[in-house]
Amino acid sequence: MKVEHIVVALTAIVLSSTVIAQVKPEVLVKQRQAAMTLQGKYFGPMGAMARPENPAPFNAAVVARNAGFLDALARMPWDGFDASTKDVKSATLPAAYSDAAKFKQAGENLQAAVGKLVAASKGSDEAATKAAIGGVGKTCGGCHDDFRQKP
């Protein structure tokens, strides 16, 4: 299955779920968690390649493919943080709801960092690509520091 088909399918699932007039808060939480889990799945191998110590071997094809997946996934979870979900058990801190502007900016920062990664993955500069991977990792970590309970 091509990346484009997967992205279209995932987008259709997200859009169809948000079209329903009254999506249960528990469903919204599960959907956003699924998107975040997939973000981790596709970021993990790239993060391993960009580690300063003992990096995994760099694989430009994997980076390009995974960056494409992340480009779609980075747009998906945010509507799942509707105010109706604030009382549903999850790792989300109350600050995601009380400081909604900062939280929204964090989501936009992730999308921008992923956009830079997508652009870098299309070039042949391994160092620039690794720097872009690091930028995505920092953006994820910053949001988790502010808006996610520590495990």
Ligand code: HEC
The other form holds:
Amino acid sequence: MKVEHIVVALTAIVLSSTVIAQVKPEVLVKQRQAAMTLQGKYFGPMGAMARPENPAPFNAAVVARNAGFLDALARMPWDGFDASTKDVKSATLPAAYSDAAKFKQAGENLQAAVGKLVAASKGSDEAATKAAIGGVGKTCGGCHDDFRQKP
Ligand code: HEC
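Cool, the form predicted on its own is there; where's the form predicted in complex with the named molecule?
Let us now look at the entire complex, which starts with that chain.
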């Protein structure tokens, strides 16, 4: 890598972190909640198809579309949990900031599970796809248990 390239790359990193730091904490909270709300929107119908009792009819096209949306959404909320938002009223428990490494891991677990779902949704194995939906649901619930106030 040429020195100029490194300088450009470093400048880009500094600029992008500055941009995030300037977003008001209240706005970051709204944005992360919005990303979560949309995850709920697109996960919900898939969760209904995969539940053991009284499942909704399996629809491979809906799963493939929603898994793709979730793949993008599952990358979005995390910079909204910036330490600057600690004192803003929200459903996030203090542990998300005090145990940021565990929180980050929980976010990575979600992204890995969604990756598996995207792969499964491209095949034609309904049981494997439902298992992958269940895997995603576990990562949602696991993080909510540890880091989100009980409604
Ligand atoms: C790494 C942790 C983590 C993972 C993984 C996670 N969530 Fe959340 N979720 C949270 C936290 C924390 C909140 C509370 C946000 C707040 O109020 O600041 C939340 C809030 C929500 C909300 C309420 C949003 C609102 O309007 O306030 C929904 C819906 C939601 N999550 C759905 C999901 C779904 C569906 C998944 C999986 C596809 C998921 N979440 C995965 C941590 C997580």
